[in-house]
Structures are given as C-alpha cells and as structure tokens.
Amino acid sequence: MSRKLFIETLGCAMNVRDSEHIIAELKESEDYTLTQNAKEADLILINTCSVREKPVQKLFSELGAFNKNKKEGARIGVCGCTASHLGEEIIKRAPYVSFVLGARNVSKIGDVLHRDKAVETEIDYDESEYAFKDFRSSPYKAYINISIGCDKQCTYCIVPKTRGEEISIPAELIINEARRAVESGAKEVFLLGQNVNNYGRRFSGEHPKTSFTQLLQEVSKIDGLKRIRFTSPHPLHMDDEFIEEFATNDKICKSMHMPLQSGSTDLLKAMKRGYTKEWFLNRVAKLRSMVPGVTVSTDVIVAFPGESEEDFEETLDVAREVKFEQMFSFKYSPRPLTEAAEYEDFIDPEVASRRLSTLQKMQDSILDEITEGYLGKVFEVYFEELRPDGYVAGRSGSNVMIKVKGSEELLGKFFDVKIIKTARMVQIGEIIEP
C-alpha cells in the first residue's frame, strides 16, 4: 500500500516548480501518493519562501500546526529558500523535523528521507543537467525552470544567497520537456527564471551559446504549442531584440512581468538593479508601441531605507504614467545576508504604511479605470480552473483573469468570451458561441 504524501508550497512559481519536482521524485521513486488532507499523511513537506519576513515567521506556526495534528509516525520535512538559509536551526527550533532541504538540492530529496535530521542546503549543488520525473498540478499548462539561481546583486533580495549563482539549464531538457507536456495534453507552457531574459550567459557543460529570444524560437516550433508564458524578465536584459521577438511570436502571450521595484533612480542605484527610472519608461514604451493591447504588471518596495518623499512621489508617478494593470507592492522588509540589513537609514513604520496605502489606493482606482474598459470586449480565453458556484475560470492571451459560467468540458479549451461584469481581479463572462 503506498504512502501519503502532504505538500504545502509557499511563494513563488518556481517553488511551485520545486513542488512538483519533489511530488514526482517521491512518486517514482519511493511509492508516495499525493494527498490533501495533511492528517492522513505519512510524508509533510513545506516548501518554503523567504523572501519577505512574513513567509519565515509562518512556517514555524505552521510547522506546530503540522506537528500537534499529524498521525503517528507520519515525518515533516522543510524544503525551498528559507531551508536553505536557516539550515540546521530550522531542526534546533522545531526539533519534531525530520529533514532539511534547500532550494537548490531538490533531486536529493529521495536521499534525505531516509537521512533522519538530514541537512542538505549547498547553494553551489548544480542541478541543472538533473532530468526529473515528470509531474504538474494541471494536465492544462507547465511550468518548466530554464535557470537556477540568480546573480543579480540586488541590496534587498536574500534569493542568490538561497538558489546561488545562476546557471542556465541546457535547451535540449527545456524542449523536450516542454514537448513531452504538450503531448499529454498541455497547451501553454510557463518558462521560469530569476532573470528569463538573462538566459544563456552561464551553462554547467558545454552547449551551443544561445539567448533568451533564440530559446523562445525554439521552443513556439512545438506541435500543438498554444500558448507561451514567462516570468520575470528583468528591465535590464529587455533588448530590442527580445521585445521584437515578444511583440511578432504569435506563440507569446502578450503579457509582460516588468519589476520596477522603485520609480526614483537614485533608489533604484541604492537597490543595485543596473537600469533607470528612463529606461524602465523606454522600453515599456517601446513594448506598447509595439504591441497593442499588452497588460504589464509589476513589484513595488515602499519605504527602502532612505527613501526620500520626493522618492516615493516618483514611484507615484511612475504608476500613473504606466497604469499597469497588476501590481504587487510591498513595505521593505529587512532580509539576512543582504547588504540592505546593514543600512541604517530605516524607514519610519507608519511612515512606510503610509505610503504602501496611498499606493495602493492609486493602484486600485487605476485598475478600476481599466477594468470598467473590459466591458463588452471579447476575449479569447483557455480554461483551465473549476470555481465555486458552477463557473469555470481561465485567462487571456493578455493575462486577464475571466470566468464563465460553465463545467468541466470547458476545462483544456479555447473559447471567445464577452465580458458582461467587471471587477479588479476577476472578470464575469460569457462565451460567444461559434
């Protein structure tokens, strides 16, 4: 009889890569059947996410939750970026743990689970070339890394101090593990990397040089390809040509991820992200230019040590020159082992909330002015979800989030749909029938 495992993912798309690394591993390999009820499980694993301080404090409750309500014998371990930079005092605190593994030693975890108190956090561990089991949650899209790590140097951001240096995974997996998706069914598939647009610059063997934009070519050659999707591109490496090939690929979904993280540039010199406030407006011009009707979204940080009022009224204006149609904002949060911690120039509390709200209130009446644009538009849209209250839920080429009422035929389909209610996260449709 095989055993039950239970997975709880925190963060990012990768770690939810990671996830399914792991679920196929311990499927393959070790016999362990998936569960959602964690009370059933023999196997509790939390992939972890810490690139805010929030996502730390709530593995350790979550961890005693897991811990007070688990049956007897079942075992916990820890996974992703917060194992890898706790280690060993993840064991210390919670010593109920059976294991410990980082974001970078994923194809180990057949290893550690038979290592009671195993500790495997080497962030120079080079899983690039390693072919994993295949498994996704949804039989309708893929999500498929094409780096590890990153060496970006940003003040603020603790991930190449949890995933390392950034190493390209070689071309030839991407393909074919993107084809073996489409195969069993997948119509879109969702590139992952720290730094997509960066791709190339280091491989752990000998491959052809290549590029981000040559790596798109290759894979929208694919038989029964729909869809491509990628995150995050960094303003940085968006080239003319990566933004011709975005803009003509009819594969590319014409919907771009765009970290401005601060609108004043003398921030952006602090933060260490090697462009402007200039040309972060370029080349969103240049992509709207090009490319009508493209949704670009964004992640803001309020309040990074030293930020100036005159700052934060240009991260203002920014948004409001902009308009994008998603924004993920947050206060600056204080991380170990990056540079920002060191500073001493904090930002006062209230004074961050402040500025957080009055963002996002700007965001929101920007966002209410776009969506209240949806109405009557049609929209070509695959879905790929089941709601409550009998709708079925997907997304356009452009990334809006559209639902229908409707049952699972839909789900894995194409179909045009009119938009009949707006609201700033998810639109209310109906389909246009042939």
Ligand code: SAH
Given for the second form:
Amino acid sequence: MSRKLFIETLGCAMNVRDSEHIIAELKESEDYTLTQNAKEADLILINTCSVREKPVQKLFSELGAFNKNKKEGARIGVCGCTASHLGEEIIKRAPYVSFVLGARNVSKIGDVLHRDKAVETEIDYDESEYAFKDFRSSPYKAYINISIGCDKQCTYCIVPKTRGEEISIPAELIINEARRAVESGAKEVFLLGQNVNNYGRRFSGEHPKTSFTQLLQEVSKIDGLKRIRFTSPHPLHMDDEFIEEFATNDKICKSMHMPLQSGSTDLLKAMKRGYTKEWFLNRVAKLRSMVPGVTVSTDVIVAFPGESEEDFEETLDVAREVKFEQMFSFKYSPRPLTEAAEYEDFIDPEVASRRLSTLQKMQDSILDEITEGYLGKVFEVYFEELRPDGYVAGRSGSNVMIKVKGSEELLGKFFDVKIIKTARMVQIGEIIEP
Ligand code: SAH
Ligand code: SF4
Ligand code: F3S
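Form predicted alone done, so how does the form predicted together with the named molecule look?
First the chain shown before, then all remaining chains and molecules of the complex.
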C-alpha cells in the first residue's frame, strides 16, 4: 500500500512550484499519494517562507501541533526558505523533526527522506539543470521555473540568502516542460523566478546568450498554448524591448506585476532597488500607453527604516497616480542576514500600522472605483476553479478574477463573460452566448 504525504505550502509561487516538485519526486520514486488530512499522513512536510517574521514565529507552534496529532510513526520534514536560513537549529528546537531541506536543495528530497536528521541547506547547490518529475496541481495551468535564486541585494530581503545566487534554467528545459504541459491539456503557463526579466544573466553550463524577451518569443511558439503569465519581473529591467514584446505578443496576458516597494527615490536607494520614482512612473506610463486595458499590480513596504512622513507621502502619491489594480502591502519586517536589519532608524510600530492602514484605505477606494468600472464590460475568461457555491471561477487575460454560475463543464475552457455585479475581489458575470 502506498504511503501518504501531507504538504503545507506557505509563501510565494516559487514555493508552490517547489512543493509540486517534491510531490512529483515522492510519488514517482517513493510511492507516496497525497492526503489533505495531516492526521493520516506518514510524512508531513511544511514548505516554509521566511520573507517576513510572523510565519517564522508560527512555524514552531505549528510543528508542535503536527507532532502532537500525527499518526504513530509518522515523520515530519521542514522544507523551503526557513529551512534554508535556520537549518540545523530547527532540529535543535524541535527534535522530533526528521529532516530539513533548503529551498535550493529540492531535488535531494528522495535522499533526505532516508537519512534521519539530515540537513541539506547548501546555498550554492545548483539544481538549475535538474529535470524534475512531472506533477501539477492544476490541469489547466502549469507553473514553470525559469531561474533559481536572486542576484539582487534589496536591503530588506532575505530571499538571496535562502535561495542563493541567480542561475537561469536552460531554455530547452523550459520549452520542453511547457510543451509537455500543453500536450497534457494546460492552456496557460506561468513562468516563475524572483527576477524573471533578468533571464539569461547566468547559466551553469555553456548556453547561447539570450534574454527574457527571447524566451517569451520561444514559449509563445508552442501550438495550443493560449496564455503566458510570469512573475516576478523587476521594474529596473523593464526596458523598451521588453515592454514592446509584452504589448505585441498576443499570448502574453496583459497584466504586469510592478513591485514598487516605495515611492520615495531616497528610500528606493536605501533599499537598493536601482530605480527612481520617475523611472517607475515612466515605465507604467509607457506600459499603459502601449497596452490598452493592461492591469498593473504591485508590492509596497511601508515603514522601511528611516521612512519619513514625506517619503510615505511619495508612496501615496505613486499609488494615487498609477491606480494599481492590485496592491500587496506590508509593514517592514526586519530579517536576519539582511543589510536593513542593521539600520538604526526603525519606525515606531504605531506609526507603521497607521501608515499601512492609510495606504490600504486609499487603495480600497481606488479599487472600488476601478471595479465599478467593470460593470457591463466583457472579458475573455479561462475557467479553472470550481467553487463550492455553484460558481465556476477564472481570470481574464488582465487577471481580473471572475465567477459565473455553472459547473465542471466550463473548466479548462474560454468564454466571453459580461460583468453583472462588481466587488473588490471577485466579479460576478454571465457567459455571453456566441
Ligand atoms: N522577487 C520578488 C519579491 C519576493 S518577496 C520581487 O522583487 O518582486 C515578495 C514581497 O515581499 C516583496 O516584493 C516585498 O514587498 C515583500 N518583502 C520582502 N521582504 C520584506 C520585509 N523584510 N518586510 C516586509 N516585506 C517584505
Ligand atoms: Fe528580494 Fe529584491 Fe530579489 Fe525580489 S529582487 S527576491 S525583493 S532581493
Ligand atoms: Fe517566501 Fe522564500 Fe518565496 S522567503 S516569498 S517562499 S522565496
């Protein structure tokens, strides 16, 4: 009888893909099947995120709960970014943990499984050419890694310390993976990396010079593939060539993530983001002028050390001007191994909370205005998710989440949908009969 695997995935899309890789390896080589119930699992894995402090604090209480309720003889492993940065300390603090597998060591899952108390967190381990076995949690869209690690040194960010230096995955591997996904029914691919538009910067073997724009062109040649998405691009590398490809390639979905972080050029400098407020606004303007209907999402950090009221006002200013269709906003969280954690001018927590709430309120009212404008509009929706309330949900190319009344037969298909009721998160629509 096969053994059961429970896996909890925290963090970003890269972690989601790492979990799929782990599942693929364990299914094929170790005969595991997935369960949603940790109590019946033979192996419990937590794929962790380190980007802010809170989830790291929660890890140990969560591990304790899993340990208390687990089936007799079941084992617990910790993977992902917190595994990378805490390593052995995890086993010291939670001695019942069987192994620790870092975010850059995913291909070693079959190995650590058989070595009690194994800790594999090597930060320069190179798995950029490892062909993982296939597993995808959605038959409709395929997550595909195009690079590992990150070469930026944003002063607040722990990711380069948990995922190591940036290495691009050879284009042939990416194209083959995308082809296999499309052959098995996926019509959308989601290209993943911490800095995707820096693709081609470094390979581990000999490979011809290439760029993200060229990669997009290659991927879009795949017959049967309808939609290409990617995350995260970096505003610094949004050159004209890239924006033009984005604008003119019909398969590329017209939604761009442009992580602002701060609207103050001084703070952007302290964050080592490499661009100014003006460059950011210039890129958004170019994008909006070339791509009608494009949506722009962003990430913002408030209360970075040294952030003055004026700096914060600059962030509000950019939010007001750009009117992002989606914003993920966070209070700055000091992270170990990062430069900003050594700064001395931390912002008072009450001020930080007030700024976050000011920004979020403003964004909510912008969003209300944007979504009200969707009423009566028609979007082409790719349906991919059955909702328990009798609805089926999907996204427009511009990444607007839309649901309609319906059932399974809509899944994996495209329909034109007219919006009949708007809300901040999910729009309700009706399929227009062709
Ligand atoms: N490579 C991606 C970011 C990955 S981290 C990019 O550059 O867009 C996702 C988001 O978490 C970041 O964009 C940032 O807004 C936020 N973040 C990262 N470190 C943080 C910290 N120390 N405190 C608060 N938010 C942070
Ligand atoms: Fe972190 Fe900056 Fe790299 Fe993004 S680009 S992962 S924020 S260091
Ligand atoms: Fe978190 Fe690691 Fe992703 S820190 S955001 S899981 S790269």
